[in-house]
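Below you'll find only one chain, the form predicted alone, shown as structure tokens.
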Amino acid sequence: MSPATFPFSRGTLPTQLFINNEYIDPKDPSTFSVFNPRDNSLVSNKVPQAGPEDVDAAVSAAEAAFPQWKAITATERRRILLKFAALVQEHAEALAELTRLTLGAPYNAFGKFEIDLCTNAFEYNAGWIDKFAGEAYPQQDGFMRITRHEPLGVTAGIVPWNGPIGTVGLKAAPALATGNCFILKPSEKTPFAALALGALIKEAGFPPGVFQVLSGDGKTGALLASHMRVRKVSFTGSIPTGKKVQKMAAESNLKRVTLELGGKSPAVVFDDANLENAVTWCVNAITINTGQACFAASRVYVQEGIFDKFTEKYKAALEEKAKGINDPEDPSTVMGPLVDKAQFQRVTGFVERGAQTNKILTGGQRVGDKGFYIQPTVFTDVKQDEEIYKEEIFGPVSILNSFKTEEEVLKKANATEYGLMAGVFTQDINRALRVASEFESGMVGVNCISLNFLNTPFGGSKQSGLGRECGRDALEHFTEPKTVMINLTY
């Protein structure tokens, strides 16, 4: 498929559900619309809306792939995968207009890494398939004992707006290695370019049934959340909705459920840290996707000694920073628009409350008279009982605060639900590993901040979530041990 005859574009978006290797119309004719966030214009109300019926389809295609798809070669499967990835790849510049008409993420600044991130994923997932061994124990008391991985069968991914196809990488590549049948619903905010994947979905081989796209809101993750034939479900999203999918998973027939949830991430930058690398690390870190990013570093903490000299550049950075937000169409545009109306009143909301009692270092404002821009925005010296202090924004928004020693600090790091990513900057290695090893969070950089590697986990402690993305624990969370015991006396 070249890309001449994608059969995709912001001219002919994909409009039907994608279930066992075909495009369908749903049984239920419900549509929603959605807008484009650089000027909230009408990007299409034809969006279709997955039902029961429709996910009952799905579940049934699925079930009856699973036993071809988990008895197909390892060579075979892992072809599948890396042709997958390789369209993914090929059509990457037209997935990405598909996802920035409704999510207003520039291609070279975010738009590009979501693509790479889907592509790689399943290059990476793919090479497990063969390796992804049990163990063996040394014979004793006259058995053997051995443990296979087994795949769960059908299983749901349920992705979030923020990362539309790079979270489909972290989610269906583990899933399909490991010989489940996989179920996505999208993010009813983007929900184009996941829809468009049907047509690579068939292209790379995939049996019918085995990877399906289910477009639809809140109420479609739900059925899928609380099906009786539903396996496994990963979800990404907030800590409310998350906590319904649990218990929708628990309630029903107790499937595996993996979450990965909100944060506030805590950097903590020491007086001996390179100075220009803390400022650059946590500047990306709130600005990337328009801080729209759940490891965004949304908590900066700065030794007393260097207080003043970090805040003067981190100000300066941000606001340079600014000169770039722009029409997500234009290949310069550093930051673009937060996803739709509902987030920019969230945001704006935050900046409006914190502003009444704290100081704004910079940013606060609207950008333009249309469409949903706004400015990187610092709040200094912020307590800790401020809901900007404590709530996860989920825009460019940081608090900037000041500290004397590491017990403080780390006492400060640690007050809160939330764990999923933290960051120490300091030149002093035993500094560093050491509070490495007391920040309560799923995820720590040395002198970094907000990434993550494919073949390491990535998830939260506390209510940042449960379970792992990413690398063998990604493929343990989509198999179920078996032990099976031989034995060697009869």
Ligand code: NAD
Contents of the next structure:
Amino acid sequence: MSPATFPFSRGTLPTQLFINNEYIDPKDPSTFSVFNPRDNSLVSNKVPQAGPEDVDAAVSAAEAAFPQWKAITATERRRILLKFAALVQEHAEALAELTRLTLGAPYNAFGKFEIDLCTNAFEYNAGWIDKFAGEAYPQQDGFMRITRHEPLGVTAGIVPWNGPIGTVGLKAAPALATGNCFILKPSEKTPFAALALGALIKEAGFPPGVFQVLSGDGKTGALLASHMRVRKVSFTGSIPTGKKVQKMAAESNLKRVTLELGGKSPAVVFDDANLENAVTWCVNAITINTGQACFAASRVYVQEGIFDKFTEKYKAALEEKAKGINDPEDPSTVMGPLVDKAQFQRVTGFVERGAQTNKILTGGQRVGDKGFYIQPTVFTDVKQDEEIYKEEIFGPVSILNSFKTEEEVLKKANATEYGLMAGVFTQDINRALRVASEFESGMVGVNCISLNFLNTPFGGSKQSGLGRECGRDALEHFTEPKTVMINLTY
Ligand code: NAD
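With the form predicted alone done, generate the form predicted in complex with the ligand in the same format.
Let us now look at the entire complex, which starts with that chain.
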């Protein structure tokens, strides 16, 4: 499929569900609207809302496809996943444009990154297909034992709006690589790139029913999470919704659940840190995707000896970033708008309430008078009981506090129900490793923060999540171990 024949663009948006390898109108006639955050103009009021009959149709198609997909040779399955990855890459700009219309993420600053993440995830997981072996225990007491990783059957991925295609790679690729069928439910705020994947799914050669896309809001998500014939839900989103998903999973068929949830991640900078390096990581980590990143470094703690110098450089670097706030359609734009009016009101609400009792180091203002642009904003000397200290804001807003000792800062860094990401900046390897082991967090950066790799587990501790994506862990979370016991004396 050449770019010329890719059927979707901003002028021809996908507005049908993708079920059993066909684009079809939903049985439920309801639709919802989406808006462009650059100016709040209507993008479409025709996005389909998959209802119970549509969800049942997709689940039935997936069930019918499962035996064939599970049994397909490893070579053939790998070929299909790799072809899909190549197609996503070939249409990267078109897919990113479909996302940008409602997310507002500039291509060079974020759109390309998240499409690459999807492509790389499919390539990485395709490589596992014939290498994800079980174990064999030699004869003992007359029995040999073999363990196998069995696919679960019909699985579903419910994803958020802040990485609409990257998160598809993290969920669909390991699910499909291990022989499951997969139903994708994109966020109601960013449905188009996900729906457009249908054309590429078919072109890549996935058999009908193996990989399907159902747009809809939380009601569609709830239908999947509570469905009696869906065997696993991999969810990325907020903590309150994640808890609902887990409850629905338990109360229906005890389906397996993976939860990738929110964060309030601490960056801890010691006196001996390389200042430029620490500032660069901390600034990028709170401005990428306009701060709408689960693992954003939103709490920065700097030791007293370099606090003033760090503060000066952090402020200057964020103000430099703010100069790159512009229309996401402009390729030189560094930061686009927040995703929509609701998110803009949420973030500016935190900033306005925070400003009543705290000092703003930089930012705090809306940019322009249309669209949902906001300056990167830093509060200093924030008390631990303030909401801006405790709650995930999900915008380019951080708090900057000083500390004296390692013991003190670890207590502060860990005094939260979140546990997704943390970072320590120091030249002392002993301290780096000690602090890394003390952080209550699923991921820790040493002299870096807010990053991930496809071959190592990605996810949070405490209320930031349950289970892991990426690496071998993702494959394990999409399979069930089976023990085969062989009686050698028979
Ligand atoms: P959200 O919880 O509002 O929605 C996430 C998805 O869940 C959407 O597709 C939504 O339609 C669906 N949903 C809503 N109600 C549902 C219900 N009752 N049952 C089933 N599904 C339902 O989250 P959001 O606003 O889209 O995303 C932002 C959140 O996601 C932030 O908290 C962020 O930290 C988190 N996030 C986490 C990670 C991670 O990997 N840990 C990555 C990205 C985003």
